[in-house]
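Next up: a single chain in structure tokens, the form predicted alone.
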Amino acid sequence: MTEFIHALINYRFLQYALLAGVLASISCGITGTYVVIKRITFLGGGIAHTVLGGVGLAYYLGINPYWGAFASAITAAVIIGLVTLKADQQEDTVIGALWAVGMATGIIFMHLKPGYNNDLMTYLFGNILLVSRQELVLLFWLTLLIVAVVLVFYRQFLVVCFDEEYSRIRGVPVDIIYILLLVLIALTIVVLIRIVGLILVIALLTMPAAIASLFTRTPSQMMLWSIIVGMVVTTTGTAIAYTPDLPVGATIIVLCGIFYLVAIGIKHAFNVGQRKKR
């Protein structure tokens, strides 16, 4: 840990990494709360893995893969939202198809582009230590956009998550709000790509919120504690992985999983204690 702190003071790339972790924690803490409340983890996974198609296409065309990720994430969110709301087909089947086709498309475009690109692999597996200043600025603006939209539509998102039918009766434009929520999830996934990669992104999106849900009573409290948990696991995971040169994204997710299991144990022990008192 001493070596990590010394490196943090002297190396800018570590400072960028921790700032990226903070921004990612804010984004996933906010939108992950809605994902857990609405129980749409599978939809989030479908969006996340479809993004690989856009990344592969952008790489093939020679443009920044982030723009491909952004475009494909938004497109996937809208398609999945429309399918969920309007289509008669089985929702999980359509999402699974998009999931598979998106990843297959990305693999094809990567194959068509000659040579090996190590930077491209970070979009699959993540590497928070490679976050550049330009990427950090992009993460900042995406996070700011997510926060701004949630501040404006906070109540609408909640009523749609808890009771769609009641929301329709009250005149809330449920379809628009729901698709907007999926778009926010898509933006969060773009923010998280560099942190833990497409393969593990859904874990960081949902586990901090799941941990927070065990000990909070309101969505706002859940968001706050989810953000805090996210900051703790990204910072601690980066510190743990630094000295032995472990994969940072994977270390963050393993640590998050340990926190989740410990939180479940604490919650269970608390519930048992409460029952004994009665």
Second form
Amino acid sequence: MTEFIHALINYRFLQYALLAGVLASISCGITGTYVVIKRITFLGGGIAHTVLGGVGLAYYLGINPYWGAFASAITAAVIIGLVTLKADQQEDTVIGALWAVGMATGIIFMHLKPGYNNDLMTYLFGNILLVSRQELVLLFWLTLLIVAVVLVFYRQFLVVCFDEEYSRIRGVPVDIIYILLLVLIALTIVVLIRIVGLILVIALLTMPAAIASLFTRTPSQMMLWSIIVGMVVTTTGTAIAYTPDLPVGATIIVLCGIFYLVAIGIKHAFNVGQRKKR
Amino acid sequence: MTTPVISLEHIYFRYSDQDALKDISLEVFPADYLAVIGPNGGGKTTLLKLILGLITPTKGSISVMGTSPAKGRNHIGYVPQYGNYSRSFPLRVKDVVMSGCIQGKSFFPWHSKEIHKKAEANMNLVKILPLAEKSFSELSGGQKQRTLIARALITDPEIILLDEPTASVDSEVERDVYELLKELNQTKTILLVSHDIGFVSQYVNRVMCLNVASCTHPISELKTGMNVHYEGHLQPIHHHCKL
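Shown: the form predicted alone; wanted: the form predicted together with its partner chain:
Up next: the whole complex, starting with the chain shown before.
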């Protein structure tokens, strides 16, 4: 730990890494709450994996992969949203198909690009230690956008998640709000890809919110605690992984999993205690 | 003559492969307390969706408060089945009640003082004020139903529409819910759908039997043995009402 603190004071890349973790925790704490309460984890996974197609294509064309990630994440969010709302096809089948086709497209473009592309692998598995200043600025603006949109549409997102039919009766533009929510989830996924990679992104999107849901009674409390849990796991995970040179993304997720299990244990013990009191 | 608050004229509705409703006509008047009774799949929920303007009829016309259902539904407080909600959704009772005020232009997370006051008054009216801070998911079936009624009342609607308000609750809670609705009927028009004639016949003014086709009668006729009449009258349009 001393080595980590020493490095944190001296190395800018580590400071960027922790800042990126903080920003990612804010976005995933907010949108992750909606993913958990609306129970759309599979849908989030579909969007995340479709991103590889866009990243691969951008690489192949020599464009910044972030633009590819943006374009594919938002396209996937809109398609999945429309399918969920309008199409007759079973949505899980369509999401599964998009998931697989997105990844397959990415793999084909990786194959077409000559040489082993190490940088592309960081999009698959993430590496918070490689976050550049430019990426940090992008993460900041994305996080600010997510916070601003959720602040404005907080109540509409909530009622649409709670009761779509009632929202429609009350004149809420349910389809637009639902797709906007999916687009925000897509943006969060783009933010998180650099931290844990698109393979593990869904875990960081849902586990802090799931932990928070065990101890909170309102979505706003859930968001706040989810952000705090996210900050703790990304910071601690980076610190733990630093000295033995473990993969940071994977360490963060394992730590998050341990926290989740402990939280379930505490909640269970609390419930048993309450029942005994009665 | 009193103008109906809800009027359906020769309504037909067809899902892709089958008729859900055939030639349904209905008039609901101010201060009516009407129950639509019928088996599962008989078209009760379709009827509610048509009145709420969530779907449009294949044939026929509907008016709510003299206008189209899409406009008229502002005058309706809708109470869906409480069983439709996720059991882990993190909302307090007062949040659920206040969410009844949502509109297309409801921006930012906070509610006005006026909405807080209205929510409190309606929770008090349906006797759930002490539960205001409790989580909605922790409530019993009857308490959830009262919360949803309070949510429907918060916009002060003229009409209340309820979908199976007593499904999955015990008989005591069922009686409580109907007593509450009877109280509300002093100032509101009430239309509810149910698959069970049970207690409902003791409280409502009229019953509409619906099984794709329909027949509406005052409650007094139910109490004087309507079976033969229903069977005879409706058999040609495949309706079998064994009340």
